[in-house]
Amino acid sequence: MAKILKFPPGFLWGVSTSAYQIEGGIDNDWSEWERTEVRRKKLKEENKNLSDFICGQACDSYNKYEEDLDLVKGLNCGAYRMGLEWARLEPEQGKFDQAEIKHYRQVLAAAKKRNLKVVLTLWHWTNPLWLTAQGGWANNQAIEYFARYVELAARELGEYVDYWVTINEPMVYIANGYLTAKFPPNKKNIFQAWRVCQNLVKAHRAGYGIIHEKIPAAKIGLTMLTNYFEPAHKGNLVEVFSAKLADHCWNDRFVKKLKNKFDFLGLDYYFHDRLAWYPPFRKNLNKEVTDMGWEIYPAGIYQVLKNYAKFKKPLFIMENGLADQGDKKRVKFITGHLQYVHQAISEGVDARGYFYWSLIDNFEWAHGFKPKFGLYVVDRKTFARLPRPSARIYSEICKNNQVRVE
């Protein structure tokens, strides 16, 4: 029988982009990568189309802006979550472009225009190309020249923001580029993997006195991939260990670091780890799956949530969806993720809305442009965007403020 679960009056509904996987157009440390010989080499050992591989154009949001927010708009939701691109804004050490400045302000502008709060990520993995040849992260340099493109933004665009993301998913971008070499600077080095992650940890916290030193009443936040992780078997203490030591590593010891320096906290919630004492260690049932063949697992939002409680700040979900080309799964994975965030709610976790990830198909990195996330597809070639069904349906949702269940 059908539930109808409300949600409490001013619940936050949004969708979320990143600049690099959508606007197109831009050099950073990501297009050059996509280019190099070992790239290259890597996808024609793997029989891939290259041109999948290169984000180009991407979506052309940055051109086509205005209709991307219409879209958000008759989606219902009150909130739309946007990335800056570093490498617009100063191409050259030091010298920022104004021409790109106007061009975010106009963005910023067209979201409030339609009512919009605006979540706005200064940093999603990609860097300019003078920062990478000072050797990126691992340079401490980068937390003073982070701090003042923080300072830039502020100063710029405050106005128009209604809540700052600093650093999206660091320990993401520390275990791929600097651990497992799949992302850019495909490294494997663990001692530079360490700077990295102290040198995020301290460019979120100047970045957190910047904003406020100028917006004293400023929302500064970021946002974390969380796993729920447990024990394969949950009598083997080795499991539980590993369990609990995976939890810690991955989900909260960067949190921990940041000492409170955060006025909430965004959580994107993907994957669930069923972890083993043997060889592969991670062993999920799967008994449904994305196209990419990652496990569908709704309860595991609700864990995250409440170990995420902890630390007594405002919570929101960044980021949640799938890639589902053939949009059979979406509703389903929408309105049982919804269900376990209801239930985190009415047991008095600080939840305070909810993002799904994409609003359009886009560039999934490393992954190309395969994976459909988006509620509405983009045809590569025009770059015209059409509606999923289930965009109607998570329009409801957001008008209704509430979910249905079966």
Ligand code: BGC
The other form holds:
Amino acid sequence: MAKILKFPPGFLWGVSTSAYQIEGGIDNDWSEWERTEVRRKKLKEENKNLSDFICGQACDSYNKYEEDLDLVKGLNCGAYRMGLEWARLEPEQGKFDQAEIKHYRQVLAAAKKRNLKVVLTLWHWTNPLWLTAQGGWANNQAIEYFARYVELAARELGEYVDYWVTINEPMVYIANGYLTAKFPPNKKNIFQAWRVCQNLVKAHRAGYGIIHEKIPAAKIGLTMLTNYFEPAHKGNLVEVFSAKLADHCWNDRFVKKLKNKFDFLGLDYYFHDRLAWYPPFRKNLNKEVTDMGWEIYPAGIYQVLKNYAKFKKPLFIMENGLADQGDKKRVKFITGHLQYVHQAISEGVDARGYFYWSLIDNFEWAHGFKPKFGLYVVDRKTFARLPRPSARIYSEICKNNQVRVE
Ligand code: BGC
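Output the form predicted together with ligand BGC next; the form predicted alone has already been displayed.
Starting with the chain above, the whole complex follows.
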């Protein structure tokens, strides 16, 4: 029998994007890596179409931001999570670009004009080239550079921002950039990974202090990719221990190092990992998967929320979504996850909002333009935005502050 699940009054409904994935026309460490011979050669060997892996104009949101904000409004969302591109604001070390500051002021003012709450991400993995040239986040100076950039953002843009996300998913950056070499700077170096981790912790804490100094009432947090780890066999002690260790290293350790310097936590939930003691160690049942082969496992969002409740701060699902070009699974995906968010709330978890990833199809990092996460399709030639059927359903959920589940 169908059930209607009501969310608490004031629950924040939103959609998420990031600067590099949608804006277009940016020169940073990612755009540079996309053009390297090594990268191109590898894609050729894999028989991939190179143009799918060059971010280039992305979704042209740099120019189409008014239209994007209209789409957010059209979804009846109360909030929009967007990002700043550091490389755009500080293309040369120490020299901030006034025209770009003005641009972001316009974008943020346009969001406010539409009465949207703004969640602003300051760093979503991409770096200015001058920072990369100095060793990127493995260089301890990066903390100071980041602090200077945060100071600028707080001073110039602070009046428009409701929630600050200092850094997005540090563990994903560390793992892909410094352990598996899938993201720039494409390293496999555990010592540097460790150093980068320390520096990102310090960068967040510095950013937290700077913003609060300027804007005492600011709400400042970060986002973590929170995976639900569980043993493949409940009675297997090795697996039970592995799941606990993974949970600690991936989900908790970074947050604990922040020593309570956050006003909220953003959870991004995509993955469930069923760990086994024998190769390949990850044994998911994969009853349903996304276009990218990622398992769809809504119950995991309940588990990660329950886990983060221990930090005793407001929680927001800042990302949850799937690649589903045909839009066959999206509605069930969203409603399925929301059912578990609702369950966590009804058990006392302080979850205050849900943001679908993503508003529009965009540049999915190392996977290029192929995966389609958007509630809106983006035509790759004209940049026209067209709603997928699920956009209407999500807009009803947001409007009514409730979800209907079977
Ligand atoms: C990232 C997004 C990304 C999404 C889907 C998240 O980990 O923050 O940038 O597009 O996952 O892979």
